[in-house]
Amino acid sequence: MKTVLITGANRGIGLEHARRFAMQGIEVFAAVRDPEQAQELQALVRAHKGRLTIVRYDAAQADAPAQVKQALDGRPVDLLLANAGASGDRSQTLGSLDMEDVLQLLRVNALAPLKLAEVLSDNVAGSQRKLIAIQSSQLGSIGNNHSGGRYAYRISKAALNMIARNLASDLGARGITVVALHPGWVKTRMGGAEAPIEVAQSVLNQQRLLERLTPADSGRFFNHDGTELPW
């Protein structure tokens, strides 16, 4: 793997992916909403000169993927890791739904990765690895939903899972492998301090999984430890 592009690379899981890939000598394009405020990422750039480039990307903006494509300047992308996402208002339950919040999460968590994959498909198809990995969540699994709640977030991630399956079908003829991932319940700003999995462990597991994926795995949904999850 020579080149990866990671969205949401300014903190948590995305930042750790960027760090580990750069340590391996892989060229990393780290896409973040506010590069000027991404101080930890800027420190990584200084530590890995020539290996890591920060790219401006706001998942809520419709023209953001085109700006990322322009920044790539035709470079092939072995791995497109669509990691950026939002959790929304966790208190929303049946009877207290805000439709605008639901629609905003759909835009950021589902439609933004779809548009990014669409715009950058030529870059991915022109690489050796030809891999698109979409950071989803087990909360988007219909088959594994036994607790309800979290309507906006669950809806957005279920939609994202459908997008991953669709992309696998539509891009398969170009040799592109597409998978959806669940990072586990990770100790990040989104996951909270009570989460049982450290960021470093989740990312290490995901990178090991990404390394061994083949085209036969396209259209599947994986936990960070490599086990398959139900749609």
Ligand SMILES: NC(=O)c1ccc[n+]([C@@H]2O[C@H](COP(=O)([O-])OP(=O)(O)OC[C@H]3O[C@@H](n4cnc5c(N)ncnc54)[C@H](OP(=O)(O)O)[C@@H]3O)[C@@H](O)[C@H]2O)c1
Given for the second form:
Amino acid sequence: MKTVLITGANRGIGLEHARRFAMQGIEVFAAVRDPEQAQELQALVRAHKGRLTIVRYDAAQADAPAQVKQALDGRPVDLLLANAGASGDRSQTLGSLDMEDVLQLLRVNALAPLKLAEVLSDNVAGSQRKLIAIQSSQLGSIGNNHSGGRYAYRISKAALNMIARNLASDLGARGITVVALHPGWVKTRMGGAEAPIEVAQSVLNQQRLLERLTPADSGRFFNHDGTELPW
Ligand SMILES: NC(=O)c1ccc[n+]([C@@H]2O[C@H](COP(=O)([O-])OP(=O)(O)OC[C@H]3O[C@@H](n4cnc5c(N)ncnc54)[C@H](OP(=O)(O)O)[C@@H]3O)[C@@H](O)[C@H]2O)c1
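Would you mind giving the form predicted in complex with this ligand, to go alongside the form predicted alone above?
First the chain shown before, then all remaining chains and molecules of the complex.
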């Protein structure tokens, strides 16, 4: 693996992925909404001179994927890790649903990664590893949904799962492997302090999994520990 591109790399799971990949000498493109505020990432850039590049990426903006493509300037991308996501604080329970909130979360969590994968598919196809990993959530699993609620988030991640599966079909002919991931319930701003899994553990597990993926795994949905999840 020579080059990876990670969205949402300024904090939480995305930042830890950037840190671990940079430590391994891998070139990291860290796509973040607000580069000026990404202080931990800026410190990483200073610590790993030349190995980390910060790229502006706001998933709510339609032209964001094209801007990322431009910043890559034709570089092959071994791993596109579409990690950025929001949990949405509104429209999660019956009785409080506002369609605009739901659509906004769908745009950020599902449509933006789809467009990014479409726009960067040539960069990935031109790389050695040819991997696209979509940071989904178990809450997007229809088969595993026995508790209800979380409407906007679940809808956006279920759509994202369909996108991962569809991309796997459409990009397989170009040698690209596409998987959906669940990082576990992780101690981040999104996961909250009561989450049982540390960021470092989830990311270590995910990177071990990413290392051993083959084209035969394309179109599958994996927990961080490598077990398969139902769609
Ligand atoms: N933590 C968990 O337990 C858990 C469980 C299942 C799935 N996940 C998934 O894992 C991924 C990472 O989550 P996390 O736990 O690391 O959460 P986090 O600490 O809240 O980080 C979320 C990241 O996504 C970025 N982001 C949000 N909206 C964005 C937008 N419009 N444009 C660009 N970037 C945006 C954030 O950037 P800003 O700083 O600019 O907001 C931040 O970098 C998400 O896709 C999440 O759904 C997490």
